[in-house]
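There is one chain below, alone, in structure tokens, taken in the form predicted on its own.
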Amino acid sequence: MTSPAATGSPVDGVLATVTIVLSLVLAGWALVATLRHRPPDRVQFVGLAVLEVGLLALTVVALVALGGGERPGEPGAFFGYVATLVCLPPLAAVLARMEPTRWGSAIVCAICLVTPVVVVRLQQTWEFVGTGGTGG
């Protein structure tokens, strides 16, 4: 496993792949959900609650990194991807409570697909830097 530092991503590691694998198991449960005509449940919700704990971890240690000196190679393009992130489960905890069907359920599993997208590409902004110049 490498760290941080060696892949010149703060945003790399296991925080990233922790929020991206209970992004993608909560996407299945609320799928499940959807599939059986059942509307957003408890589980979803506390998991949408965890999801948002992560990425907002995830956002501390980058902004952490940036008040260390480190920069993404496309600033703008990161800090987008960094408020859009840290709205998604609170868009799909509101979206999901106005619509107590099973499209509230497919709200959440929608939202949970589109986060690990996200995180992505939140790390592909930040090692653009890392690559710029050695051709790599």
Given for the second form:
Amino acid sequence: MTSPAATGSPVDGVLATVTIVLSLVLAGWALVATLRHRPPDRVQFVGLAVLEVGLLALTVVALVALGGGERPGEPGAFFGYVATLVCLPPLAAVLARMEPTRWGSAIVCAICLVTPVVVVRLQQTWEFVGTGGTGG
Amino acid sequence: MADPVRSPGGPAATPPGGTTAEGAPATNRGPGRLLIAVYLLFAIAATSRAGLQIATRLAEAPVAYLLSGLAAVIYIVAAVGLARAGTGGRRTALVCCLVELVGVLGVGALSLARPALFPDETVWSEFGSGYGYIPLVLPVLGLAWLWRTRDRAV
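Okay, that one was the form predicted on its own. Can I see the form predicted together with its partner chain too?
The next block holds the full complex; its first chain is the one shown before.
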């Protein structure tokens, strides 16, 4: 981990950890709702909203770092993941509202399981350059 | 607009507004909506990534990036097809799922046999291993769901 900048990755910190934990907790809650044949409840929608706020904050932190001259290891993949990430909770919320059955909860569960994966991939695409990029 | 009392998977649960024959739920209900969610997920992921790669450095790995772009379009069309339901939507989704299956198997095999063809990853490289093999499972689930909701009146 020979990061070019001494400050380290902007997407790897308390904020990222919080979003991952929150997302997993929400996925667990939604899974219980799915297994109990319950439609998405208020907790799920509020949780998605809080998760989205966290992800937007993460995006802002990343953009600020970019503004400060730091570059992700794989810019293409990094921006792809950022764009995907901020779309996830709204996608889950819209679809869950359209589907007021257990499958709505299943959608929330699935999206909340994907979100931590995308956050981790985001961190990997930022740090990739340190492990030996191929260059042009 | 949907009624949460009836289970969409049940034998007598013809959803209101459903377009298939009696017994089968429409493709955009219940588990189908979950499938659409995953398709949209991949549509967003593949589009944002491929779009940027094609726009900024197409020359580096044209085959890989154009394939990713094609995959992105197919995910979008499949999601729309499933969401629209109806005969046309089902046909669209069917074609998309088949193309996806052929694509992920073909590109997956080629990326292992001839890695030189793909200097950069695509969604379908190594059978979608970079995406948790979901690209491989997704078309199968799509076909299974289309089969389960098929029009029994025909």
